[in-house]
Structure formats: structure tokens, C-alpha cells
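Shown here is one chain on its own, the form predicted on its own, set out as C-alpha cells.
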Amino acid sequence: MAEDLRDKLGAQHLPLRDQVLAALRTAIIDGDYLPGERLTEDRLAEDFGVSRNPVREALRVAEAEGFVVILPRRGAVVASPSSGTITDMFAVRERLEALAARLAAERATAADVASLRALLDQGREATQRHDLARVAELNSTLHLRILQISGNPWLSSIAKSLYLHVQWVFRLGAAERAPHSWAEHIQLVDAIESGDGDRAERAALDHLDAASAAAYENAEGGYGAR
């Protein structure tokens, strides 16, 4: 991972704390550094290839963001989805997509049905391949494409920081949790794809009461190894 990353940071044109914060939110949300790991600047400054100066601001950004938790005596530490985060993301997520399923379902053309089934098809493939970050990725991506699909850009809007929390959520409990969750999905496309505004509505409420017990469950179990 760390010679990746370094590669990455040379060749961009950002600054270097802000490259520096987007491939630790990347490492974070992927499962590389996991929830209660120790990140010291040393080690983040040896794994990105750079000063120490960068990474010690990337960290009080990403602990804004509540990627991380910069502890008295002990440094910055993953932070870990506690049960009040997960109520708050839900009560969010409960708004912002059961609306955008019904609006989808009204106004969702053959092509957006079309690539919306073509996220469904990687996502099947990804988790046969347990390949798990990506299939995290494609879970976000889906529900993005369909709150674009919904055509109202406010929504879209609001989501965006939102679904970097949603990715790295479904990522920490992703090998339970994929099959079921590609399985909703299919119904969730189906209902937008009828047409029937209630029944699009319908499948996204049951798909996040299903997803929302999920990330319930591994917040109180607490968050291991994947």
C-alpha cells in the first residue's frame, strides 16, 4: 500500500496536505488502517512518502471529519462508528434516499435503468471476488447514481460527504453484510425501474432497515479484523 501511495501523491497537483488527507480517508474507508489503530505522524509520513508537517495537518482535518480521534498521551487513533454515529447517518440516509427512489422511479430513462444494472453486475462480481473495498465503492456508487438519476441536484449536494461515511460503514461489516446488500439492491432497481414511485420508495425503507441492523450489530460488536 505504501509504495502505491507514494507513487499517487508525486504525480498530482494538489496540495500536499490535501493529497495527503484524501489517501488517508482512502486507507481509512478501504480497511487498510482499521477503527481503534494507531496512526502516528512517523508511520503515515514513511507510508505516504512525505514530511511530517503535511500529514499532522491532514490529521486535524480528518478528525474533523470524524475519520479520526487524536487522544491526550496517545496520538491520533482510527475512529471507530460508534451506535449515535450510525443513528445520524441513518435518519440522513432514510430522507435523502427514499426520496430519490421515487423521484428515480419517475423519471429514470432506459439508459439509467441501463447503468444502474451494469453497477449491479460489478457488484455481484466484486463480491464473488471478495474483493471487499471494491465492493464498498460500488455500493456508494450505486446509491449516488441513483440520487443523480432522481434529478434533483440538492440531493446530490448533501450526499456527497455523507456517502465517504456510508462507503467506509458498509466497508467494516462488508463480508457479512455484500451478499445481502447486492440482493436488496436488485429489488431497489426492479421497483425504479416499474416506474411505481411507492414501491421504489418502498424497497429503499426495507433496504435501510435492513442495512441500518447491520451496521447496528457490528458497532456493538465492535469493529476487528476484516
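Could you drop in the structure for the form predicted in complex with the DNA? We only have the form predicted on its own so far.
Shown next is a single chain and nothing more.
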């Protein structure tokens, strides 16, 4: 009974605008709303079954995060990650994840390393099962976990946001590369465990370089945003 109430209150705890924002983000990342598509407030309100206000608030944040572009008096359209900005994104991500890897190496506890290793194991297993969706999910979890271990909230939140955008761009072809990248992940975790910041940074850079190259290839075959 108390749990019932807790759950109910906990669910209520999330403001509608945040739920809308989350739903909007995933809808965009999943391609339900395609780049360039017009997002009128009424339409979104109807799609999510809420009034205009929460939608508007979610849209402003989505704009700040780069998922939509808002044209004054003309409303919102889904942003278009052009191939130019893919390069730019990776240039920034490279620096950020390198820093994260260094910090993680310097600060990781035994428990932290253990949790990374556990993810690695699950990833190997999922790869053997050819469960690509699960591999992709573990991929995200691993990166986010490293960010968290770095203990720098700024780094974490910025990189997280960038990471979402990478997923968005990646979306279509990422799964094919996942098994390849797993070997790089092992290198990275080994480096973090060693506590050697330089080495961890190098491993992160190598990983990002490979991912960047793959992303660029995928972008060619991506949706033709304009």
C-alpha cells in the first residue's frame, strides 16, 4: 500500500514537460520525426496527449540541446545533423572523452573497474549471440559509466548530450560496427584499470578515431537530410 502510493507519487514526480522532452528526444533520435519535419505545437500536443504549455517548454529545451531549430513566428523543425557537423561533433567528443578516460583512470575504484568489466563481459556475450541491439545498448552504458566515473559533472552532462547526438547520426549503421569496437573497449578499460592517465587518454582517442571514421561512412548512407 505504501509502495503503491510511493510509485504513484514518484510517477507524478516527473513533470509532464520532462516526459514530453524525453519522448520528443527519443522520437527524433529514432527517426520517428525526420530531420526537416515541421513540429507544430498543436500536433505535438496531440501526439503526446497534453496541452500546449508542456510542449512549448519541452521544445525550448530541445532547441537548447540542438535537436530542433525554432524559427521565430514559424515554429519548430527537427534539426538536420549535416555531415559538416558530424566532423565537428567528433572533434569535440574526442577531447571530452579523452579527458573523461584520463580522469576515470585517475579516480576509478576497484568497484568501478569491476562494473566496467561486467559490462565488457555482457557485451562479449551479446556479441556472440549476435544481439546487436543489446550490444549497442551496452556500448552506450559503458561510455556513460566512464563519464560518471570521471566524477566531473560538467564533462558528464556535455558529453552525454553529444553522445545522444552521435546516436542520432549513427542510428542506422551503428550496429554493424559494434562488434569491432568492442575490442577497443577492452583496451580502454584495461588502461583505466592501470591508473595510467596518459594511456587511458590514448586508448580513448584511438577508439574515437575509429568510431569517427565509421560514423562518417554511415553518414553517407544516412537519411538525406537537408
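Whichever C-alpha set is largest while still superposing within 1.5 Å between the two forms counts as the rigid core. Positions refer to the first chain, counted from 1. These numbers were taken from a predicted model, which means no experiment stands behind them.
Original post:
Superposing on the rigid core, does the Cα of Leu103 end up 2 Å or more away between the two forms?
Top reply: Where the cores coincide, Leu103 shows only a C-alpha shift between the two forms that is less than 2 Å.
**OP:** Inspect the rigid-core superposition and answer whether the C-alpha of Ala191 shifts by 2 angstroms or more between the two forms.
**Re:** Superposed on the core, Ala191 moves its C-alpha less than 2 Å between the two forms.
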